[in-house]
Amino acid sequence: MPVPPKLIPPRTTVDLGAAVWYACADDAYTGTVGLACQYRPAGPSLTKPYRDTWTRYFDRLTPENELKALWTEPKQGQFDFSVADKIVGLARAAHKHVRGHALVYAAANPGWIDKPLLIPWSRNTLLAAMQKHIRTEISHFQSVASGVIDEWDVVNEPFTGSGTRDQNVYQRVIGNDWIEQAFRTAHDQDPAAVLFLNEFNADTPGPRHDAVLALARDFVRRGVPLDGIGLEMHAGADGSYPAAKEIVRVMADFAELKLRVEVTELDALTPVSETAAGAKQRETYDAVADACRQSPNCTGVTVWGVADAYSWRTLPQHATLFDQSALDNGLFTAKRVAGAPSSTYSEVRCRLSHPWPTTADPGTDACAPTPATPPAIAVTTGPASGNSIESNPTPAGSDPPTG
């Protein structure tokens, strides 16, 4: 029977989350990618300030990689949740929720999905494999961490920049209904979970946004179990930065369908003409948080990374809210633009946690408008035209991603 979107809860505050790379958050992690997160030369590990900064400053956790199929089903039918359990356990110990990211993401497929060794896929065999993966992953966390993962990115980045379907293995073999089948399977396994479609560069008007909106309208009309749209919001990748009014307009499109939206992968590249704590970056973070404040269907904002050195954008691009260059009481330092009354983090938190407008003195809990900044030269970097595969390091013993 048709499944209506879950009711959007009333809100007084909006959760602020961060994506966490588990290798950076566990001193004992010895996987190959963990080496990138160890302090060099010899000295104390930086994993504790990384972990403690997330625990202190953020409400939710999104695993950057560890719930994707490349990690959780590296060989067909052989599931490995050892690292995933640790990162979910980190959130559980802190009494915080997890966004399940992501059940089906073609760019992070293990090799056995994209290149079957013996018998080519048929529609039925690939559909069964996809459904088994979804059911097994959701079921696992229902049993070992009930209630910790309360929302899932069921499908991640299924469209191209031109608004057409990405011609991945699911599209080619299963056909146009593969996204619907994924959502129906996830809902059947956990009817209480909030289910999202997550997409890159759909946060401002354009072909990819139009394609996501058309799919959402179709799903809502037919009662396919879709509850929300994840807007990734990697700002500056193509040299442009979003304005609050554009984001509000996009969020309103989904509000008409009674769908929630979440900003799921927010980062803002600092233009080359600015320092690490640039005014343009501050303005961008403020615009996104302000758009969410104005949009009653916006239920969360997640920054894609805790601190610059461990962001997929890399240190020179200074894309996150926290600076790794100095530690304050064992925590990474929140960025502050010269002359600003508070850090960029504080301004984002204020937008998401306080009613507008406020009347308190600046510097306490007032959310003063961010001053406009002149145009700046952006650091142009990927993925301006495709997916965020750069944020998917290959786990030891697995085939590299091919999407």
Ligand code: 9MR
Second form
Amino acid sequence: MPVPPKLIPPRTTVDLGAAVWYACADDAYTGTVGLACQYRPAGPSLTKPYRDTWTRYFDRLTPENELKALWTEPKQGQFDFSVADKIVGLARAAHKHVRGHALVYAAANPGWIDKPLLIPWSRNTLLAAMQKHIRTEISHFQSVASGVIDEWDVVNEPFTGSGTRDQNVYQRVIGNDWIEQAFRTAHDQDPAAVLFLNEFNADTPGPRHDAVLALARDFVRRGVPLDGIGLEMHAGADGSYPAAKEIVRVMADFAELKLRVEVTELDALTPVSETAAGAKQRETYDAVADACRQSPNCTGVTVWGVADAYSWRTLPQHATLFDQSALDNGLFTAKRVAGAPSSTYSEVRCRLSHPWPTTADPGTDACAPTPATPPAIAVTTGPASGNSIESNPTPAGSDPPTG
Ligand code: 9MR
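Now that you have shown the form predicted alone, what about the form predicted in complex with the ligand?
And the full complex, kicking off with our chain again.
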């Protein structure tokens, strides 16, 4: 039976999330070494400030690694949700949601998927293994943390930069319909969950964006259960990427299909000539937040890391919004460009707290600078689905401590 995309909820604010490493938030972490806090800065323990900064300043979290099959099904049929449960528990204790990342991600496959030991995969055996993984992971969280994970990256990064399918094991063995099969399985297991395809570099026009759009068009036309597109947005250091108006256009492409978009892995390198909180970096963050606020189908922005030293892009890139090297009231310091009226975090938060079009105060804009007039985009609105937890975001316009 064809399944249309879930109705996009009307926006009063847009959630701001962060990628979290569970072990960086817990001094007593004893789980698998591969999920230990890889980027822990030297010196006194920062687990509490790390946890508190996330809790105070972000609405939700994405487990950076803990939900990937590499860790949740390290041996075929032997599931290990011990660390995954802890990170989902961290969000639940804070009354916040989790983006489930990621059910099928070839770059984070356990060895048994990429290189089966005894019997080579057939289409049927690999499809069954993929379906079992998806069903087991979703159903585990349905039973232990109902409603906490309200959306899933079902498939992560299935395309190459030239817009062709990545020749991963699923593509080679199952064939072209592996993505569709993954989405149908996830929907069967949890019809209320919001299902995303998440992709790198699909946020600006180009072959990878075109490939994602073509697949989305085909899925929506045939009623394959797809609800949204995750645009990762790992931005470079030249300060020119990505431009707000290009992102708005990309988001509008998906709005036409009644699909939501989220910025799922935002970070921005600082050019080498700049200081840790460079102005060009701020422009990138502002541009992305502006694009989201102008796009009624943009339902979330997630920064890929709580603070600079914890970013996969590693110091001295200073890619995130917070600096862990100085504490302010026990929290990491929100970075602020010299002369800017507020921290970059506050500028992003302000934009996401005042999405356009808005009925409140249409003549005034609490965030400066004012973005260009938003384009008219037709989006179906309806009730939010699957949200059983109240989030506790930073109040609109409030400024965190700055350095
Ligand atoms: O930040 C993640 C890093 O710690 C892991 O080693 C890596 C491999 O699984 O994945 C990184 O996160 C990636 C995300 O899951 C998908 N999009 C690209 C991200 C950065 O590589």
